[in-house]
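Given next, in structure tokens, is a single chain: the form predicted alone.
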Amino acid sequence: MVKGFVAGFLVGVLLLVGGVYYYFASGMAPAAAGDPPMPFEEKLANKSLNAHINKANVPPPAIPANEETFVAGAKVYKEHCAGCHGLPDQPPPAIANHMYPHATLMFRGRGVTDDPPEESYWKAVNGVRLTGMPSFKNVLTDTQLWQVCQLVAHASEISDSVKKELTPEPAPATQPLAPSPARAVASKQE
């Protein structure tokens, strides 16, 4: 009886492993950014992400949450983050909704203002697998990372001067193309 139970259990485990392997190897598992998520994908990914962040035990911000920090963070954010995460009072960037999961819009709704800065810091330093969020560990200084994290943690309460820093640059005015010298000479000869 025990042998039969053990054999049945092993066959069940092998069938489960084989089925999971077939699901991925046959191309049935979603792979494109526009595909719907796999069963339990979001729940398991978030559980793993939260466990990594908690395990990292990131220290509290090394800089204060004040106007000077927010302005400095706005400059860094505008250059490195706005392309995916957007700017205040602007339409979402074209790329934001074409990523899976969608890039969080930091200045719409809650954004990440309900996340502690330590959590945003961990994500900015390490990136988040399979989301498009890169690691900025070797791109930004530790101070710049904390400035951006303080900014996004307080995005719902930033001042007008910080919003002004986040205002996109106006597009350069286009000038009509001057006729080429060869065309100008040809038209004079006619």
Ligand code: HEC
Given for the second form:
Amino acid sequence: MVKGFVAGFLVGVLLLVGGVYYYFASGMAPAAAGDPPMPFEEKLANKSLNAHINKANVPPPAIPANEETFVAGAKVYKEHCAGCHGLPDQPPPAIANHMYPHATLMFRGRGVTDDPPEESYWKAVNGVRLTGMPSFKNVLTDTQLWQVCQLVAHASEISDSVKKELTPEPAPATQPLAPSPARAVASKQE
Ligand code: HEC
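The form predicted in complex with the ligand, contrasted with the form predicted alone above:
What follows is the entire complex, opening with the chain shown before.
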């Protein structure tokens, strides 16, 4: 009786492991950015991410949420984050919606204003595995990381001068091209 139960249990486990292996090995599991998510993928990934962040016990922001911080954060953001996370009043970057998961648009809708800056700090420092979100641990200083995380946490309350800092540079004026000798020859032949 016990033997039968153990044998049944082992067969069940083997079938499960085999099934999961087959799901991945046969190419049924999603691999492209445009594929729909795996069953439970988002739930499990978010659970694991939240558990890591809770365990990390990130200390409260080392710098205050004020105008000076937001202006400094805007400079960091424009250079390192805007290419994926977008700028205020601008169309989303071409790649933002073509990643899986999508890069959150920080200046549209809620962005991450409903997350404490500590949570965004953890993500910016460590990156998010199996997403396009890189780790900025050895790219930005701790001060810069807090500045940019205070900015995105307060993205809906920024002043005009912070917005100005986040405006894309106008394209450089193009100089009219001097006619090149090759062109002069080409036009002579016409
Ligand atoms: C190459 C593209 C890319 C760059 C550059 C990038 N990110 Fe991200 N980021 C992503 C993607 C993709 C996600 C989505 C991850 C997810 O949904 O779990 C993300 C997620 C985040 C999140 C969590 C968003 C949420 O909805 O919970 C924060 C905060 C964040 N990034 C901050 C930053 C900051 C700050 C910078 C600049 C210092 C930055 N990112 C630069 C691609 C990028």
